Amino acid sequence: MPDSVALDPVDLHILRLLQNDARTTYRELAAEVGVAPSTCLDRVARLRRSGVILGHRLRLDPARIGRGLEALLLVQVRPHRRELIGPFVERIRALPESRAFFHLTGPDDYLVHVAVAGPADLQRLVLDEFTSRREVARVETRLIFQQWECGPLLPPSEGARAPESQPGSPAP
């Protein structure tokens, strides 16, 4: 795993800012965290140096793209070496409808979060694009109902606790 890069409070303040909205201008990320633009710029372009910012994403909504069925599969791999996982992780993150990929410990290899159109559309793609590959052993589906955007990742701090399970905090 790579090293952990130190990070301050101005540091977090910005990377929260920015995960909320990557579009926030330099001045106005000043501004919000008390600093100078420049030193904000600089942050920013340490940050990105330093592999603590990956990049900038675009986010669309499937269904108004005609993508508004979305699905989990869980995918065992048999047998899984090494010469038949790389030619299975290529095609399955080529697949326009392939969103996110996680290699996986535990009974089920691989999962695959997916976006189609609608119902004969996941069935086709299961089976023409998984189950048809021989060394996929199993496929089981889950469609997603709802999703949620959660709050910016940031660093553990030492003690730190979800707000609901401080001390003092009123219970949910």
The other form holds:
Protein chains: 2
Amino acid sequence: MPDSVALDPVDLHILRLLQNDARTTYRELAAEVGVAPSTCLDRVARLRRSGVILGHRLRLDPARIGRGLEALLLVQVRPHRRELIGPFVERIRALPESRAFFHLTGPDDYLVHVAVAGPADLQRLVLDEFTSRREVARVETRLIFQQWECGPLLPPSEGARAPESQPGSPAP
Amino acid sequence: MPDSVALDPVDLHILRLLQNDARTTYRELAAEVGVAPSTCLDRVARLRRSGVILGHRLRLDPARIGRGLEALLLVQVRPHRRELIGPFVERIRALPESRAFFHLTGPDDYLVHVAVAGPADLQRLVLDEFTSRREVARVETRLIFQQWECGPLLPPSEGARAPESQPGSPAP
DNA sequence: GATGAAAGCAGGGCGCT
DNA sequence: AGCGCCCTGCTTTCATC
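Please supply the corresponding structure for the form predicted in complex with the DNA (the preceding block corresponds to the form predicted on its own).
Entire complex below, previous chain first.
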């Protein structure tokens, strides 16, 4: 199901523009790309249907809404079994402080990106929501000095299909 | 400059709705919140000007555009000095594979979230862009099994100002 | 600062090429 | 599939309170 979708240069151009500003109008897109507005509408609808475009997200500045301190929490869950990680995942996802949440390979099972008001809130979060849980074996807190969102996520090379991996290492 | 902004209940309600769906029309917002559409427009424009709203971002599915493998790279930069980290940061930010990038406290100086086509590309990325750099002392690669975007980022409690930290621990 | 009415303009359907 | 017309309804302005 998460299969790669073929994107032609028009799709790529549209996606690139929309990633700069997701509210660009179809008329503007059309003017930039060199097709008719209705064609843009068509393309975007198709990209949406095929699952390439997941949605539009409002980006807020955490610091401006009283969440000036961000951190990454590396969490070990032991034993690392489905019965335990299900509730853990649901709880962490639901925390208002959670921004993103990863299940990983390596010594730490999860990485949680949190945004809080200050050190006291971070301490409360770690103690009340993590170390107090029986299945949480270890939490390592790393403060974020600075962060960057990187350039538009676009296909490997101009409209190319996924360059596939070497023999013996099939992609997921 | 990254100062907290006072948000009244109307602002909060609008932000909450826009985070569920960034394309909610001003008419709908107005109906929900209980003010006139033009007032919503006003509020949103003000939130944008004051820096609370950073922008609208299109969310794409990496797997559908030939980036089915994601990983977090923990990177040590030694010596950890401005002259070296400037160019490093710029280079990593510019990589098309980079999705997000953090400067951290703790044993690893940076964390880079990357999306690639498959293991071969990840290997190439690590070898050519990280371990080949003189200032990169160590890279630890952690694959991402699964990830979640967490709930709407909103102020700590209903319109409250940032509950401040304990004495001796001023927030940034 | 909030409002309602009025004008301008974008979104989306449809038939044609 | 791409295009252009057209209508609907949203966005945005402005005078007014």
